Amino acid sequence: MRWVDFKESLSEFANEFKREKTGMLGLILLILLVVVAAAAPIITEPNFPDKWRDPQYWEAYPQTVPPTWYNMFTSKDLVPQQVYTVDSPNVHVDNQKRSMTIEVQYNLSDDYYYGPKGILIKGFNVTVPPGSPFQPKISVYLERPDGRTVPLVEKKPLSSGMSIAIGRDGNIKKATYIWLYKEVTGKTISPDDVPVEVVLIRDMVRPLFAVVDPSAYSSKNATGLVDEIISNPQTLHGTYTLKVTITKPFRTDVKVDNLHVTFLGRVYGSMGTDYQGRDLWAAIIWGSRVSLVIGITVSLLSTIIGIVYGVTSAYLGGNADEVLMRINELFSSIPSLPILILIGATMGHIPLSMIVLLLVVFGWMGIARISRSMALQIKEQTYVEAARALGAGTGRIIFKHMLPQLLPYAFAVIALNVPIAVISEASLSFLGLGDPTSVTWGQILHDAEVQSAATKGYWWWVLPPGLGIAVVGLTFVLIGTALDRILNPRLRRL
């Protein structure tokens, strides 16, 4: 074909796609996915797969909260995350020579449901001489409105790199839990005597910044006024103060140059966090980079081999056809799904690379039938039989004069293939046979699905990458649909 042909058939293509209404629509859709997957670095944060495989990264991040723009469909507000530092105007520090005072101001305003999700502290840099059997000791204390002193840690070791996580420690909790009692019955219990699901997974951080006068609850026992200060609390409004005393040892200093003191929110984010604290939004974003590489990759690959497997079946003929077609038909019989189960289950998991052969090996018979049909129609042509007549050998007659007649289904079957493998992926990562280790759609819905987001109600963890899914899939549609009505004669003329 020469060169200007070829432009004119370009040119009389791209006329006729531009025709096709369903298929500009998805010619959009992918190249905003396209850019969307290619600037992930730059719309999130680089590395991310990295963090991602990091639990100690997420450490100051909220666990399964909603994402910020919830706020909008909600009478009173959930709180923001809000991190302070030692440069913070609210907070102050005292650095004496034995001791060390830090107090952080919080003000929770009347706009907010609920106090925050948690509080970290962390950024201690303790340098304790070599052979001193002394160490740092380092108190908590949260000072509420109504006067009250909750006492959350106290005279605990203090070491470089430690943190101190209010809402997650049992220890802290249990304190929480002693205190609470204490102002509601006036009684004083030992830690063994607090409940075992205080501790596991009992919300122990909105009673703090709760009303705990028995005045403001129905309950009237004191058993059933502590569960429903826990489960039902009034929010108590206005400043607190998070104080931090740290005891210092004879020549033991404590830097807190890197102090962050993080009130963890109750919505996060543009889609919210998982039950690690991961940013889900830069996981969907990530995501769409592995759904779009294997997709097409597996369809590009798996079209290709079904075509030169059909083409060249279909010219050899005789005994090579059919130990050919056999081949087929074996590979046709193989359930590909309990296999790759199986291989799921001998390997713990399946790595992406490992995934795509498979899918490919799996994916190819389909296309290698219809295109022996397309093939022995061409191999009848009167410019392939003069082709062989002239001394052609069989590779030049299948790749020069059959091959590119398969072309405009070749364009189609890539298309419309595509969201089959995405979709076949994202079960395989479902099921809990995919890399745990890669960001991709399928991973965020099983780890969904293994903490039981649905029935929880953690709709921000299981709508986001299934509409990623669906958005892919519904692009190399309308796209493979749109080609085959452009390159199919047989569909034109209907």
Contents of the next structure:
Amino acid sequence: MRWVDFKESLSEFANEFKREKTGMLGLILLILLVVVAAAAPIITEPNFPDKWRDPQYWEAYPQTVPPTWYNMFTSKDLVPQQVYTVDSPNVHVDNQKRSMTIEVQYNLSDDYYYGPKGILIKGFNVTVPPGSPFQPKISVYLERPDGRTVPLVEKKPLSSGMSIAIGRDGNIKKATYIWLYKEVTGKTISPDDVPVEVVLIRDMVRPLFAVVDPSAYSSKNATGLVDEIISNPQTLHGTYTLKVTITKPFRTDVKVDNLHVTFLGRVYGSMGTDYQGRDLWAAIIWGSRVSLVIGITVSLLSTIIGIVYGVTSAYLGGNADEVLMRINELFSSIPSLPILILIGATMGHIPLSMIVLLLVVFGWMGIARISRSMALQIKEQTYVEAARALGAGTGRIIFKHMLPQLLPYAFAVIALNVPIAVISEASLSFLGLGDPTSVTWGQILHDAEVQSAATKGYWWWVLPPGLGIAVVGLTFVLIGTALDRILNPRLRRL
Amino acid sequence: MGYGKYLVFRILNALLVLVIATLIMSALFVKVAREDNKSKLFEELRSWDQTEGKKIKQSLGEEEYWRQRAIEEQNLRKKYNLDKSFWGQVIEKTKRSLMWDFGQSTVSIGGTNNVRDIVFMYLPRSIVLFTTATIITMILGIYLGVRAANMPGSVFDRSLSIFALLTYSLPTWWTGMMFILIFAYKLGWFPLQSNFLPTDTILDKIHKLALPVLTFVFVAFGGWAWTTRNIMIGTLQEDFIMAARAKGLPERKVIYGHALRAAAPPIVTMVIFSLLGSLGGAIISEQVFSYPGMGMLYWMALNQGETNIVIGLTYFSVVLYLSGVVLADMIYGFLDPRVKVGASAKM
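The form predicted together with its partner chain is what I want next, because the block you gave corresponds to the form predicted on its own; please supply it.
In what comes next, the whole complex appears, and the chain from above leads the way.
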């Protein structure tokens, strides 16, 4: 096949492809996907995979909350995330010589059904001279619209880098329970009397933002009322004030220039968060990279190997063909997933390049078998015979005369095999065997499965990664079937 | 070459592949198990050093200590099967596997330690779920595919094609997760988990199986329909179909009697491989549905280092695949006498 002929047939092919509507749709999707994958650091944030594995980074994010646009579909609107710094108009810092008071106003408007999921205060910079016995102490109170004040933290020693996490800290949960118990029953209990389940399971932020007036609830006795406020609180709307007081003993100093007060939302971002508070939107975008790279590489390599193997086998014929086909059968008969699991288990974690290699090793056999049967027909054609009569070697005939005939078929196979490779990689990641240094859709689904997200109804965690896989798959299937239709005119007449 | 001779040749070939595959599998799994056992032996020897060994060293002296240590090591080697050579062990394992003797598992499952019994205990569960689902998929897929091929370009054909392309790119296990979320969690029509309890009645079992079966059928039947459609469209353009129509045969007879029969070989191959493949279960999907089939057994055995179960299951699936190959060849040769394969054609 000469270069000019090749060029001509290629441009003819391109013209035909342009007429395939679904193929063009696939091509547009592919371009879109490549752009998204390439621009992931710009669209979301750079170095995301490093942040993904760092739980510290996700401290100020709410855990397992749906995306912001979820509010459009529910009558009970959920509060979004609010972050305040020293410069925010509703933050007042009153810095005295020996003490400091920070007041943060938070307006819980009537539009929202529940209060925030938690409050996180961080960014204290404490200087204590070496050897000093004194340490700054911090107290946190929440002043509610009904005039009551909840003491959350009292005189806790403060150090740099410390954060106050209302909603996660067990002691704060206890303090909330003690306050609630006192408001309702009038009795004061000690922290040891707080039920364990309150600390471990219950959401103690909701009672903070709840009506405690008995008339709002159905329970008549006091202890029943406490339980009801915890399990089914009526939200109290209005303006709350978070009051932080810090004492600064002799020669110590506290700076709050970097203060961040986060009222954790009950919805977050474009795609919600997972159980560590990680932003799923960014993860989905970054996951497309791995998916595309692995899908295309694996499919390309296994198609090349398969076609060369099949054509060689067909051309050689006789005993060589039998042996090559037995080797092919050997590879197909071995169940690939268990072997991959075994290798993954012995190696700990498989790097991406190794995943590609393994998927190629277990992915070329079908293509080899089909291209062999196609090559058997080509082999009988007179020009191959002519080439042999002219003294062309085996390699020359295979690579120069037979392989180019299979080239169009190869393109269709490459496209149609990408979804299979993408699903295989996702399956490995789903089993927890993927590359831990990268973010993949399979890994997101692995976490979702481990945390039984499907049986808890966290749709925003399960749906997007699978849709991502489906979109990548669909893109290549559309392209592949369009190519197939051009190459198999029988299917096209319609 | 006659059909019988051809068949014998194919079976012998398959057996050869089976032996080699079993040898490779055994080598791989035995290697992993030995590495595992070596570290266990090392661990145990070290703890012996710190307890018994220390006492002997103090009371009876250095020499006695080394003698005792060698004996202890010998015993441990025997305990962990490390006293035999690697290849000897591999060949032993291969021989036994070929005779369907997979030895004992370390933990007892369902009251037995015999790996063969364990495999045959899990097998019916996979059949109940996956073979049922495969049969439904095949019937639905072939029927719809033939219908679509009959009226190509129609709305039905187009929507079937689009559906097939969509489901082709969906991972089955993810679809399972979504179905659990929608039908089990949100709508509450099905239980969240599909593992059977001893108290379950037949109706309970059907109720638990419904969602997994639905998932597999949903994901797979589009692909079946689409493939059948493409094969049928090719066949329907053959001259003999035109001849049959010209003869005035009823359309039903043309399609099901002539066209489908001519298109049968590739479809039959698909049927054979799907049916045999369904016996092996599915590692990931069974986890999603918490269904205790062959896939779950495989996963558990891989995770807990139950080498004998892993070898047994792997051998089982290799046998399934190779018998599929032989069966397909047999039926191909039967349906289409033109088939000649490689060197065997020259015999």
